[in-house]
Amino acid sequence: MSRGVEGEVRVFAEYERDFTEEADVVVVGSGPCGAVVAHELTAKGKRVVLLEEGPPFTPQEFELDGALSMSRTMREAGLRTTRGTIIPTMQAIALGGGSLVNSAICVRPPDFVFEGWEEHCEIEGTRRSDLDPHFDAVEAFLGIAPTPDDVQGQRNLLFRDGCNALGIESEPIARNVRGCRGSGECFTGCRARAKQSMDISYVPAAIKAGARVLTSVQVQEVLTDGRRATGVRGQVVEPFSGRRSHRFRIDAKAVVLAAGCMATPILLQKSGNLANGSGQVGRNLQFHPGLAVLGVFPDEVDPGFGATQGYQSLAFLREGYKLETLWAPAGILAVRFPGFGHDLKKRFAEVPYAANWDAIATCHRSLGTVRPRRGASLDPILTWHFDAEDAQVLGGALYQIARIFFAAGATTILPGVHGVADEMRSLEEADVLRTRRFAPSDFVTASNHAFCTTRMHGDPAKGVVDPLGRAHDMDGLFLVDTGIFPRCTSVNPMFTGMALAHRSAEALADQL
């Protein structure tokens, strides 16, 4: 295949042979931290090929069973679980990469995570007030904004009123939306395109500027010569059954790994273990595991309606966890409860007087690694080992959103934790969440937030990078994605792996 016209997008039916191209740079994933770096370095008349291993996504194409949905866009089908402990995770494989399927979150963390940062990982200039800048450059391109109370529905304003009500700090989550109507799809899709994802927002505008955008191609190897990093090689693979065929390689001046933190540090690993130095390339995998409370009202919430996650208290981010509101599939959903048969049925007739609340915990204790499997797979071994220290920060997270749950009006909690009554009916019965030890295995948890395995650090032999995403021991190779966290942001990450990558972009324009 010839060199393609500039400004282009490209999906699977449009190969017909082995290609090669060149560009100023290439960039390995379409997500946040990607999309914003394509966008970046194509507005200061970089030539840049953006490369993604998904297919793009109509709103035709959303499908609203959280199953078949997860089984479309996300890897390993979302049924991607680490060892160790087991906590499911899930990536996405698809144009805009995770901003296609989450709720749209954009938190700033505070203060004290940076320092934590830069006393951690011996770096400099990476406060929030350096940040701040390139925050407010996300912020104006995307529009974030705080969830407005019209689409805010019951589930998340009783989360505001119970906190209220026990003065609990509250606020409605800023989001990178316009136009949102509160129909509570962010998970499998947003049908109405309110939510930016990057597919609606970044992508294009770095096409407009002359970006060239590969879908389903799967990058299998960084190219160098020598201590430089010289492009990326790989195959076109069939959306869906990952069926491999044309054979493509993008040379170019620079290469941009956004592939997320567990693919990154695979694609290095396959690559010869490149920009390995400091033997930190898949470890210190860290996760923001969550577990969610659903509580049952005597009235009618009508949880279908209103933000997919539209509330959130930050009062306890020192205490090591935050609190949100959250809404799925109900199929997802009743993975979590309890009971067989008529007592299941039950349940489910619930769900129109119910209201989920999650908290995520900030674990800095609780570990684990990414490395690859034999032979052609890219799909990650992941091992995480929950902290029983962290694993108590938890407990104390269900006790506060029972709290919350019992001063908005709540006549029933479904705490879904091993060892404790599966109904809660008063706070009286939910101290047992606040007094118990629990063990690690005791509760149910998730996490999609996950960093670390590339992380940044001002010592060469204890990291993979420095602030700006340069590898340490690779010129002409910049890492983007969380990987590159020191630690948890302590609140959702894409607002943050966004900053960072829009400085990025900044400090390789002017390289080049």
Contents of the next structure:
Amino acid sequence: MSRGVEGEVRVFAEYERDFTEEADVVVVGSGPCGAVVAHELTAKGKRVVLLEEGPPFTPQEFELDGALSMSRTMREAGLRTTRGTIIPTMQAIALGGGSLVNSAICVRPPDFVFEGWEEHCEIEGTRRSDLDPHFDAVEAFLGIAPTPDDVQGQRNLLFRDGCNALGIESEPIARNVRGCRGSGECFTGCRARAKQSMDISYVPAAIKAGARVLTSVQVQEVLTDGRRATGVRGQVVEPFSGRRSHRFRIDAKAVVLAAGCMATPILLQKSGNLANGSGQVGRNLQFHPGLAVLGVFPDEVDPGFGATQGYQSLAFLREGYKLETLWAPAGILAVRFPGFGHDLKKRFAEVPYAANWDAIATCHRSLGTVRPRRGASLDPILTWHFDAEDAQVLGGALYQIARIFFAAGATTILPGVHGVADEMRSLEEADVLRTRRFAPSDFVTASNHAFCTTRMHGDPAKGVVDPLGRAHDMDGLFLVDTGIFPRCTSVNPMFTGMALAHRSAEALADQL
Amino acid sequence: MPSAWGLVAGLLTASLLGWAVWRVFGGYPQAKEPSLALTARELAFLVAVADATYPEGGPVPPSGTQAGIPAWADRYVASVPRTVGILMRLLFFLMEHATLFFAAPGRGGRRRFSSLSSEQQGAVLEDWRTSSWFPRRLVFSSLRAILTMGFFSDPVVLRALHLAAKQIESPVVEADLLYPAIGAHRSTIAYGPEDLVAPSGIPLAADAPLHPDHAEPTQ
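Given the form predicted alone above, produce the structure of the same protein in the form predicted in complex with its partner chain.
Whole complex next, starting from this chain.
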């Protein structure tokens, strides 16, 4: 057994044989939650091994082409969908996890979200005020700040103008970014190195503090001794091909699973259905289904410039949705345009005059499950059902987006919903979005916000972990990703996950 | 000795089988260049459907094939996991042959998609797009998504829509001293602490030079 070299990262080319190492804590997953835990524990003097299945990406390896980028940075090439109601959902496979390819949005959920958590899942000590010190710590570390106007670009500022004209509260989105240049390339990797994704922020800091970071390693099993988690084992995997080779084992006093709300329950299920006395592992899957509307303005918007997501409105959170601006690689975004042939090309000609705004919905009634596939893969079988009442919320959200577009001066909107006109030229025409009874299948939604598959609950019979992420049924096992949310956050979840992970790290450090 | 009916039935079965084999495999042009993942038949379908979806001319002039959609799709299918690639190829197969069940209007409407006239191809696509049956709309959306992503991979298209990426010199940050290129050893890392540069934070100018992959080729 080797103690490994403290303060070092290891990459695929460097694995030459099977190996075993030991540490105080092994953290599985280098996304936002795992990276925070690895850093905080290392900074407190604990010996930490951080494991990541994906490779580290350098700017030279970022693909500008959205689809080809996804095929390299996402599990299942970014084409994962649920059964039941089909909803595309992505999970990154890279050092830094989703933070490498998300738009860096950091929003603290309002009080009522946490009050709902307490009420729904009988937990205590998880109000917004309890978490604010942890939000503050992460915010200070990452330099989270509102997006400045000079990199907003017109397509974001028009959202602000439309909201102002209607008296709807809006705000520049706070992001983990330092030195944004407005390239709008958050989803394919920030070539400006401005986004403080985990691979360039928390992970290097953890390495500097002494963490061992092993990339291109797939954890396949959590090891136990009676009621105690004692480590993990798995195999080295080649980047992109996923070909498995050398075996490894990490022995540790504590195991922290931060593999994401889809892979963490699968790891537990594949490890002999661990920590599942409640029967809740892999259940309660929730999403924030999202829908975008494209608006066309009379003057050029130059949508290629500006922060990927620069403005938002939290004014409708209690009604069940959040509004925000959104840009994406052109080829991905253009998928939203209706039709084909010369008509479609005419619409494409409007792209320089267009902005794209979206809504994400709180959908407590729409639930699903995560189940493992055969073999060693951590790719899940997902099932999810979009509740008709939840779907109705999206119609109202689209109507609000339409209002904001027309108030900002748009001449046309493309709602992208089945059963209504492909384009609408006035708010009167858009009224159907508010009044129509939509079926879930009328919407082609997507969501990369996923939660609740290993939910926290005050009652061990009803949940997998306590509010600190400690497994009810296992000693030395912590879960720290969005799977532990008792319900969705109604806002982008990364920041909440990191704050909870920060708190869990403190608890774990005290325990060791 | 087989009975006369048996002989007729055998001949009919053999004819049907022969026709099915021809429909699926026969009469396709040879591929001009070696492909990464797709067969000549699949590429022929992609040529047809790419040009039906993106005909030449209009405000964004390149046609689907001029924009390189078939070659892009070949590269894309080669880059995704095998099972996903199989699903994509099944999608191409389904659309090529679904005219058996959802025929195009006019004479010969049940021929495979790539053999239909351009008007018939347009009618088939419209039928799938506006179908009241969600799975058909989903199939159309999935196919069109692949074609659209391919269309937007063309620098000519991106430049026409002012969406070509700007040139950005990536500053060297601390992480660049830690990670090598994917597949390489850390000993290949070329940077040292003296190379570190803070991200500039200077907004990209509208007239900034384009990324070499998106810029107009120079003579």
